[in-house]
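Listed next as structure tokens is one chain, alone, in the form predicted on its own.
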Amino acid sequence: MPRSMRALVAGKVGEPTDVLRLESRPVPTPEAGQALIRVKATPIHASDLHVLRGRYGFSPDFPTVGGHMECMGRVEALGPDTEGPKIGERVVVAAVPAVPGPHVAGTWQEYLVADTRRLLPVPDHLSDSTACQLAVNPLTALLLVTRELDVQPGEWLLQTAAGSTVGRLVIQLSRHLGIRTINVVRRRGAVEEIKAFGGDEVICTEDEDLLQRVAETAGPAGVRKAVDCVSGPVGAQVSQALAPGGEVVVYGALSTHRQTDPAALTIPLQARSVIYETKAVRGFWLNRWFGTVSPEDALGALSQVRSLVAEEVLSIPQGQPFPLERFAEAVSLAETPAHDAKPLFVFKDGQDS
């Protein structure tokens, strides 16, 4: 094992490409309870470079490895009495960290040191590409549908940014369930292809009314449970269409994506709308979710979404992968607008320092 490895690393806040360095560290040590992971492949998210840039719902310590959110790699040692998967295993490892705060381990490095109780076990047809995917965005759709709001078969379900990852996983996963979908999009052009994915319903922001187009395709019961990504106006939109008594679960914030000013984070609410038809909005944070379950239910509910992949019910596309080194490309990747693949580092055998 070589006692130095590469990561990638930002000095302070900032804007990724501007702060991040590529910097030889020492490989770290496993305590016990832990064991030592090297990476084989990691996707770059919006949430990482948020965390970057200092807007993100936690801040870690400066100078901090980038990633923060999940990565795939095999088991390479285990710490002092400690037992867990076998050396040489393939594993997921949930790095969300489940108690916010200065003290994160980034994954944008060769070998990182993991809980063992937050290791998944992945199978060996599962490639890096999936694997490495399984614990952000298709844990985020399930647990959004079934848990969060408990939607059942049959029910309508709205949803915006129906082209986002997220989205068309809940896409994927509702129809699997017998849930009907209401998919909000921006662009024209993405509504026959929201449609082709198996979205039941798709209204187009772009030349549409939401509440007029909801409330047709709902009929008079209306729909009572949403998801929401987008917040800002389109966020209020979906909480005016819900049903008296309706709910909606807002988990991102799309329309301020690159806006710094925290008091422009908002959701412009109808008081009488949220009084008198006695509407929720509440919101959901993957981060706390995992700070507030046991390590058990985190890795059934992982255990679950492994299911629903190995059985192709939920699709991950194939990521594009980049060297550290060609980390720029990918952070500006990872921001494109409607990109096909989402950009991972990549770690070959042979790479180490």
Ligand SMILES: NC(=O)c1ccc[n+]([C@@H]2O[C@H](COP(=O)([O-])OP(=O)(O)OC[C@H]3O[C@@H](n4cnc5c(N)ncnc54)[C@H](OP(=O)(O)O)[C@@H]3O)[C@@H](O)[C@H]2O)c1
Second form
Amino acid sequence: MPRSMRALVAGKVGEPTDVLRLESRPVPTPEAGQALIRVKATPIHASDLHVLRGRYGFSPDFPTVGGHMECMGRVEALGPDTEGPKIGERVVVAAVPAVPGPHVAGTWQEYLVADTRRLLPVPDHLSDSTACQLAVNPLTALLLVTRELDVQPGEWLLQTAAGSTVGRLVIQLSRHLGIRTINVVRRRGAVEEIKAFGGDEVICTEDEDLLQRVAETAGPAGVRKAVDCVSGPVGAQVSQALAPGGEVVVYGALSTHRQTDPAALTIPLQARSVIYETKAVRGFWLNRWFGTVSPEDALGALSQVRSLVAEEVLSIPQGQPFPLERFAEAVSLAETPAHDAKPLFVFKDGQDS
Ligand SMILES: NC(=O)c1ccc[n+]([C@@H]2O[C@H](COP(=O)([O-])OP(=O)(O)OC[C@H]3O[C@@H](n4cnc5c(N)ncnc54)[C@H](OP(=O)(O)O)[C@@H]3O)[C@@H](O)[C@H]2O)c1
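Could you give the coordinates for the form predicted together with the named molecule, as opposed to the form predicted on its own above?
Following is the full complex, with the preceding chain placed first.
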């Protein structure tokens, strides 16, 4: 009789807590080129919830196992004639689907099969919380700062939602590279925290004028490089704060986190400023990046991230563990303002059915 496992499955597009159900499914069998991974920990990212609501940049076939970004687990078996990590090895699975391209099964389940080229071994000293968050946010921070914008030592980098996981990683990476950060937060309570964390300047949109503060900090012309994951009116202010020839890379739309408010999903640009000051506003999506590079390049960038984390240049904020059964609580925490820790689904040894 096939072994069974627990999986968190969405039967259709909808509100995550309405459509997710805990199901028993057979443990999958790896084919050639694949490994069977016993999942140990996997985060709940905003993008995972967008996927379930049908508002992300791709849509899986439903029913679908939730969690389409990343997880950490141990290799339990390899497919026939398959070379790969050793049985029992701890690995990160970069589940992020390339666009267009093959899709890795959802991560919110006890076992999954993955292409061995998507597996990155992780050292034992990295905690499960750190390892399961290695592939998405730290890689995004690295690519935004070093490849998308190529920010140089001594340059200012303006960023929004500085208290987010990506924002904190951008701050740490920037300090490491000698880049100075101007950090935008929405809450007064976050200002001292982000300064203490290493942000050079912090602007609180609750109290301060973003444009004025950027001009005071980076000079009256504005800042040359920015990253924005808020969009809406805040994203528009970031574009206005750019110096002539400046560029902002937009990678999120937290202004309307559930993407239900069309006005907040829009970034109103001043055409005169964009044209005559030749400013650039462009997007970044990790999925598309994975789709444009070879698996070797992708693993190379992930290895760079792994080194930065292993050498403690980057420290990924500790997540809050939840068993699959408490998924409603975990999903709710993921969307609660000022939540301290990102929720993670964790699987303990000996918990399989
Ligand atoms: N394009 C890509 O490939 C890519 C890759 C990775 C991440 N992302 C995006 O990056 C963003 C951050 O992800 P994460 O995992 O780092 O987030 P996270 O750790 O869950 O943190 C969310 C943060 O956003 C802040 N926030 C929420 N709504 C806001 C608003 N309306 N205005 C200003 N700040 C707001 C929160 O501030 P409070 O503390 O005040 O609640 C919190 O600091 C998300 O939009 C995510 O989808 C995109």
